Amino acid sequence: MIKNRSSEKIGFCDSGVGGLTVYSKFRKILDSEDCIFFGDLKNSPYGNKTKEQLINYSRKVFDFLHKKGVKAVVMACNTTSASTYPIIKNEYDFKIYPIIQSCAKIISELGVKRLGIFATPSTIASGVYESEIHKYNSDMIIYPHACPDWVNIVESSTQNQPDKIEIIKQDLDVMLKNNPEKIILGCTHYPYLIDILSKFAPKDMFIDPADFFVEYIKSDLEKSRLLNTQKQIGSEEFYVSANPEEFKKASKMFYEVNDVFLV
């Protein structure tokens, strides 16, 4: 049973600073929510992780964020919303919104017949981006592609460097052989790589989902009476699982964080 608890904090986890790409836009729309973000830098990157090592490292940040008191839970990983939710979405209290399942609506009424996917390994091997948006539009033809070395990339700040731009553009090019019409950056952290990709392809090909999965939490968030009606700016925590200086220096790419705590 979901708790109506609209004063309290939304909690947001990812396996690193990735989902500060969704943060970002959720604070731009909803600056009045209190917010907690969790980056699980320890177990990072996740998507070579097994699933029963994603549910395990899920379960933790979950019951961490539980203690907390939040009243949701936003999954910006695109990887543990695809292994984890499933298996986990029955166990809290609490408002659970995951990236894929969130979006796949908006995503299957797109207007296009050939969709590429670009995710981690672990998101392309579970077909949840297929089974979910097939939910809503069977017709769609579905290309995945796993990208192992992108989040690496992005986390190291290398994506300038000619030998990783030749990797992103080798992906591309297996990507590009089934002519897309557009091209989802199923990963937290691909958005960043959009300069780099629009250098070899049209940048209107490709599509962030934490666009259309801000505008889902805000839209849910009012529906179920969670939203927070103050006035005044959210407070904001970050807490990591390690390395909480290098999640400050990478956090820069993606939003400005203050501090951040090591739990």
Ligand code: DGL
The other form holds:
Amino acid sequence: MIKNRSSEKIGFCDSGVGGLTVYSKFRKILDSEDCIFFGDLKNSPYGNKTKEQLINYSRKVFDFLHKKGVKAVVMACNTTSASTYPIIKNEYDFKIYPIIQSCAKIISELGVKRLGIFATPSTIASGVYESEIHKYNSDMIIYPHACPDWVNIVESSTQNQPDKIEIIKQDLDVMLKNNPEKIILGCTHYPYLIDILSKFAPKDMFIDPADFFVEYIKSDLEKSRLLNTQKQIGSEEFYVSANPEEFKKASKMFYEVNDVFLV
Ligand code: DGL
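Got the form predicted on its own; could you also share the form predicted together with the ligand?
Up next: the whole complex, starting with the chain shown before.
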């Protein structure tokens, strides 16, 4: 008999608070699920690590979530979706939702000809955003740009310091020279910078793929008969591999996290 896994938890993983930009939106449309979030702060930032390191981190996080009993894991991290998802996708007995591959079709249908992508150095070097989008729309002109400092700025909650605003503006200036119609925030940490970015360019130029991603996950869970229909409000657990207090502080803009456990 096939086991009904709908009452099992959904895991979320990222290098740190970035994953909460996805988690908070998921929770808004689907709060009946029991959720478990893992922020791998010990190894943050992911964006400047080698593929081998990232595969090692992903396996450790997935093994942890597997032990906790999950029916699915939301890979709320562009960097690992680009580099480790293709390697580990068949190693586990639960569904895995990688952010880039899950959103590429919807992004390709935005009706935009010139699209900018801001992401970590590792995601940009992989070229996965371009290859996934071009599977559905080969006419889209894509301008990738790596922002090596942005994740640390967000994790240290220093985005409002003048020197950090200058770094963010410099990256944006380089991108704007390409005259993109829209810019994808291709790292889950970047929505924390939206107020700063929109001081220098129209707010609606920036697209957070989490908006499409959470709808995609919801409809796939529905199709796969994995939605938890037993509960009104699901439980939530938050784990980090380092710095629980920094995690709590930095998370505030997107989600009020009460208890964070160090593992
Ligand atoms: N927030 C993750 C991403 O979406 C990882 C960022 C990092 O740790 O460099 O790529």
